[in-house]
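The chain that follows stands alone, in the form predicted on its own, written as structure tokens.
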Amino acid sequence: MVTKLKSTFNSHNPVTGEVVGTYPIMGKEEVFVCVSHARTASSKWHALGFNARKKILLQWSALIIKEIDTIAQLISLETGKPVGDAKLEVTIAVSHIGWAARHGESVMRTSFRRPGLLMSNMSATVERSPMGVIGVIGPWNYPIFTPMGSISYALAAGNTVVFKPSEFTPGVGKWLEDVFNEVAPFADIFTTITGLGETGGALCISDIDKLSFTGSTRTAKLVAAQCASVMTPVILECGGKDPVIVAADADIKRAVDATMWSAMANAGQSCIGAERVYVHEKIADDFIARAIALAATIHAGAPGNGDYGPATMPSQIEVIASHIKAAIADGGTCVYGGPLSVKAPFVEPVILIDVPEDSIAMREETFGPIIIINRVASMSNAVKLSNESNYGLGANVWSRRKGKKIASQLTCGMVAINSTFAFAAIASLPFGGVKDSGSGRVHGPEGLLEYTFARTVVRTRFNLPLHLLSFSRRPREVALVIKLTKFLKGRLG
């Protein structure tokens, strides 16, 4: 629940409804001023150089870890997730700060390219420079880990950042700014702006050089349209309907344990969480029985009482309930839990089987502790069904011998073989999706380069007797180039 009071709004504990904090709703003018200040600071931040920026970012990460109990408690209050889950999220976020800080210089190092025979007298290089000011709009489900995948990489690349956290977790965003400012050499390097949707909209049309957005596909389309109106490029990390493929030769015990955790952890509020399982019919009964047994040991509850917490965003309860009802109405069967599992603000585990592929429960992101298990006769059919989704974020494959072969056929940005979520925790790997799951990448070298622009530089090392780029060019010089091109079959470059 978000309560708007004149020019301020409150964040609430989703378990109790109690107010966690009160924050200003920043309007268009205030947002533009923040971006202007970040613009002024950007040249100084860039001028510090990689080593100085690395030192500052590593000091920031050290301070976050030192205060992990404080930030984990705040994350738990604003999201309702267990404190242990919040601490794990913080540690992964910090690892990304460290990786970005340590690898910024090597990833952005000037690269030398072969100029080719025709241009052999030229030096050809590509330089990478920071874009300037990066806007980041973050989500509420992982309020420190997810935005840090943009913030830390943008800062390491030499940009300043203006961050708009979700209205459900503004305290986390403000805390990050406050802690950064304890180590910052000057103001306006990293700024947090608070507010509702209008605040994020103002950031989209402000004088930023790129926007990194994480959220629903529906909101991403609105964000992209606003940014397009002012020609601001975007990175979009959106939702998913992530499939799990379980082959007949899978380690069933591990597959069930990982899949249920993927589906239920964080109350199912993970864009890369398992939502649909395609299990080979030979082992389906065993897989389902084990999943039911495990579900019986998992319970929702307040931090300290439950294995996972509530639905952080109250409106998501309606979506979850409607998907359960739709799955049943379309011919699916609840083998564990059902409509009565929805007990706002909590949702107990629900396992559905044999849900038709055209059901909305199979097509749209549920974002709750619900898992659908369908039987398949072959892995080729599992791949086909997985790829027919409009989403293409992550996937999991369970097979002792065929994991790589299956994974290579999936149309998605990330695949974990005999594991789950691992790609999110490995800082050197790019994170992102295709189709309605978004565009662009965060994390890894690709994530650093997203916040830079390429500058091509060519330099004459010595003069050739040819005058191809001149009005004094002679016909015989053109004839020579044509002759060489034919002889080398176009391999002049």
Ligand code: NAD
The other form holds:
Amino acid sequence: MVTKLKSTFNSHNPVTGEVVGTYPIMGKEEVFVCVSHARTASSKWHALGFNARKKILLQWSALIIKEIDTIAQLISLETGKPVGDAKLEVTIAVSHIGWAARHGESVMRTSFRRPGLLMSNMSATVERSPMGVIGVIGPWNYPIFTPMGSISYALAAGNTVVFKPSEFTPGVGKWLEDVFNEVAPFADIFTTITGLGETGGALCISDIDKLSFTGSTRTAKLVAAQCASVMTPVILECGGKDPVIVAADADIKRAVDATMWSAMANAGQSCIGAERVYVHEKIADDFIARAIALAATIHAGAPGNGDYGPATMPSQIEVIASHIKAAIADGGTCVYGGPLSVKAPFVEPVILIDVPEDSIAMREETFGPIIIINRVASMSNAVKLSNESNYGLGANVWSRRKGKKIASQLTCGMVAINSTFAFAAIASLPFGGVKDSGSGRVHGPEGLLEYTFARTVVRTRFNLPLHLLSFSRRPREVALVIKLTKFLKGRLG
Ligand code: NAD
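Provide the structure of the form predicted in complex with the ligand, given the form predicted on its own shown above.
Below is the entire complex, every chain and molecule, led by the chain shown above.
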């Protein structure tokens, strides 16, 4: 099907550096061919209808969960994360397939709108149709969960999908395609293309109807620019610098436990991972002491040997080390670990306190097992500092009584009160950010509707004795409308 492969690339085990697999680097021509096949398949996939698609998607999710040991092993091999973490990731990914499959029809049901007084003879409806072919570009940190938030919703809506996984986790991407093809009624419904950034770039300018990107803000800007050049709409799910706000009335034990997990799990490589904590000064010493005690029980290591694994992407080690150094140089203090905690490919937990807000360590995504804890005198200051970031992905708030009030003031896409990460595992909730964290949503009804277009349909139910949309309109008809509008003070809608 695909001809003229230019060259190949390897995926590696980030712990040992050993080659895990070799994959083709697909060029523009190959990508365009895959998209063209997906285009041909899209009308057939749409025509199958919701029920048939639901059955196929549920068979796919059943197969994935049946093979959970195999896929979790592969995720662990390509990312270095513990197999248990990989298994949890698979179960959450599968729950998204199930939700999208079961709710596609109701989310896309035609909605009826009130036509208003002047158009009361019309029926006013909004229909939803799949867009056609959706391109998905994914990251490596959650190589099945993250792209599945786009892939399964796009498929459930009736689109075909061409997926470009990260070059660090191509094996997981290919495995997903292979397993889908075991249940697919025909070819080219879900295609995985492999390659580096250029392959993703080719997908952006190919004949797709929308591009769903998850990855860094830096790449998102390139993706958005490439898509703009061909007028392809985009969803951008990018990085974050998620704050944790801890009020004086927080359950400190739970707040510390969840925050340390949020910051350190997956070696800190979570877009919604805690990166900075604003803790009320009244409880700050207690919070910091408990965080240090917990950090001492957490260790990096190869799968089977650590609470979390290595930095999956070797170049991230430099970023992490530079943020620790910058935080110290700018006046912060290491209260647990420090520059020597970076032992590539691993990074042991690091806790920094009192780091100035203008330090790069407070402003840029670190994506490592580092947490910065700053004291604040009030919750309004915590909110202000949280919102001053260029990012706006998620946030956590810990308070027994003021959680909702604090949450409502945050400029970000998702907030967990007295919890962390939970919104990502609730399939009915939209997931996404604001500002440099991106635009558009995945998951839930909002995420599913991203892969549809709205078709407004109006229909004459009966004829009115008014001829407003006609050259036969008489002046007294216009006068009547103006009189009515004045009488109703504009409330005609
Ligand atoms: P990345 O931006 O380096 O790469 C993401 C994908 O983009 C890869 O598949 C890559 O091959 C592709 N790509 C690179 N250059 C491209 C180009 N010019 N055109 C098109 N595609 C191109 O990101 P990463 O390192 O894989 O992932 C980590 C980042 O992802 C972090 O910033 C993290 O916060 C973010 N992330 C966000 C979410 C979210 O939902 N908001 C979820 C997971 C990860």
